[in-house]
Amino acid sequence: MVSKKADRSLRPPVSKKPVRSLREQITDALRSEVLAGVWTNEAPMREHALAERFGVSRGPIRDALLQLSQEGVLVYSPNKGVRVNTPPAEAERLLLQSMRREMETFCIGRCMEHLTEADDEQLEGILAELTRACERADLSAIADNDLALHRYLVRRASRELEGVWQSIASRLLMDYSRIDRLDQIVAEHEVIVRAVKKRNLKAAQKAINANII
């Protein structure tokens, strides 16, 4: 038997669209904006013009920083400030898509009997913002969107282990590979979200596979 306090991650979401935090929306818009490549490598991040560009404080663009830093999309260095990461090496990246699949399948593995009809709106109206970002080619949505949706099923399993997965994820989309096929994009996705209305772990968990590389 699940206690109610380590059953709380597995709850459906209140709302049908949660509500992101400034910083959120910060370093969402960011993260999107570096792995569809808008910033080049080692472009700096200057705290004064994010802040201009966003209208906020120097406060919620330093939160956003570090949060980017942490996961690997950043880095500082004493004498450059903060800065785009260079893409992973072969041998991370190979890690990264291990580790990325194996805690992708444990987490629809563990959530997949308490999705609800609720889920199941929620990913068809990410794929469908997907699908639009991918007929606009807007490349931040894309990135953006594409994230969010294997976010989702990442939290619906654990909150936890969401920050962990965000980190491998941003990394690993670094060195994001299929940015031109983006037909290839959607029907990817449509199968994951296919899989997972229809409650089928094993088509889920093999289209996970697929779509991660």
Given for the second form:
There are 2 protein chains.
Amino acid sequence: MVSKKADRSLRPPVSKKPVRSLREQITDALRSEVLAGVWTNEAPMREHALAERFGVSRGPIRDALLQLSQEGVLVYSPNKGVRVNTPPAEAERLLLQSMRREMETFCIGRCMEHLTEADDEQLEGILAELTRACERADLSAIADNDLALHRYLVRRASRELEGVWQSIASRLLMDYSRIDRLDQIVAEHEVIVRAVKKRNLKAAQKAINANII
Amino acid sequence: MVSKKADRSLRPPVSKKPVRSLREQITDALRSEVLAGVWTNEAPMREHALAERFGVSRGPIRDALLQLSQEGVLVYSPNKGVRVNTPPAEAERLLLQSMRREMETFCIGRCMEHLTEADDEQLEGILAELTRACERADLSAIADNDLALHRYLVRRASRELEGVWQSIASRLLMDYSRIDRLDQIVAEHEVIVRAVKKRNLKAAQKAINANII
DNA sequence: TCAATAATAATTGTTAACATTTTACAAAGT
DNA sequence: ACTTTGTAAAATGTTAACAATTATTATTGA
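Now the other one: the form predicted together with a further copy of the same chain, given that the block above is the form predicted alone.
The next block holds the full complex; its first chain is the one shown before.
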């Protein structure tokens, strides 16, 4: 699943080799699975089993589990392992929602004027992936691309804020798997991308706030 | 510095054994040092050197460095190690400040009515430590207890929110070492604790917001 | 039969060695 | 003198074995 050494001769010539570490790959894979509801919070996630599944040792697995615990996706109990976290209670959810809206409203306002056509293409690409994921009802890919679209705008505004945003967004999406209206997800993000392409700040902020629920 | 196995016979009888892991201890120690300005962001922090200093292997050190990177205290470069992060830019600082105020205003409003006299004593204890730290101008201990006081109220309101709060507060305090008016720190926190002891929500919220700068 | 306790297995915490990547430095070539 | 190239050192990334803790099962006693 996660190959340890990639064949360099097969890479595109001048591509910006990201060379993501095992920890990062595993973190992203597990996050999308948890948000998609693949794991329950009944049974703990065993390090050994995950290590075998990903074909790596327990080290990178532990790193990923610790990171996801800090992010609010998992809950860590000393000497007992990790479980899937429960969604935030109503009051906490409302607070996190307000904070996420404040953040993304700030970020789109900060990056809008610096966006280029290349950014538009990137966003269109993510939107296309999101659409395909919704068509095949692939919850894991849906969660991935939903987050990816928002994260793109946050990163474009500030790398510094990305970590804070992720920990808020992850907690808010802890019950993502309950979402049933898949077509609505696509529609809402289409509105966002359209407003961004028009460089219409007010419309974009309104669309983003409408999507954050 | 960090003993691997503690002598159980010396622990108080029915104390709630926290048994903090090496990772946690090292994380807290390094955070307070970085916030106090002990480290510069010029030279990377070497895992091997830290391992020797704490008397442990590189494993727990790596865990701590990764956690502090996620928290915004350090910056992680793949295969190159970690450095001290730079304080957020003005616009980002204002956003984080607003979010932290929103969080702590929410938290004090949520936990105020549940606070007991035992909580008051805990807060007084932290305040006393903060005062002593200011008297001897121990920036590391000052940062520790400043954070500890706020964290206490956040935890009392919601364990779920603690992680988010920490990542925001850490980023805001990245230039804590520049603070010169030490007596003002004590005064501001005295006002907070006094308002809390009186269970005066409005006054407490006002004092907290005045302290978050 | 049930509760308490001891033995056992399974799991996480930590360590040290190995692998890979990056950096520093010197030598050679233009 | 400057750039390039090759080599060695040092740092991080990963692994597997060991230690300590927790959970499970078996056993003993009333």
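Note that the rigid core is defined as the largest set of C-alphas that superpose within 1.5 Å between two forms. Numbering follows the first chain given and starts at 1. Please read these numbers as outputs of a predicted model, since none were measured by experiment.
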Core-aligned, is the CA shift for Lys80 between these two forms 2 angstroms or more?
yes
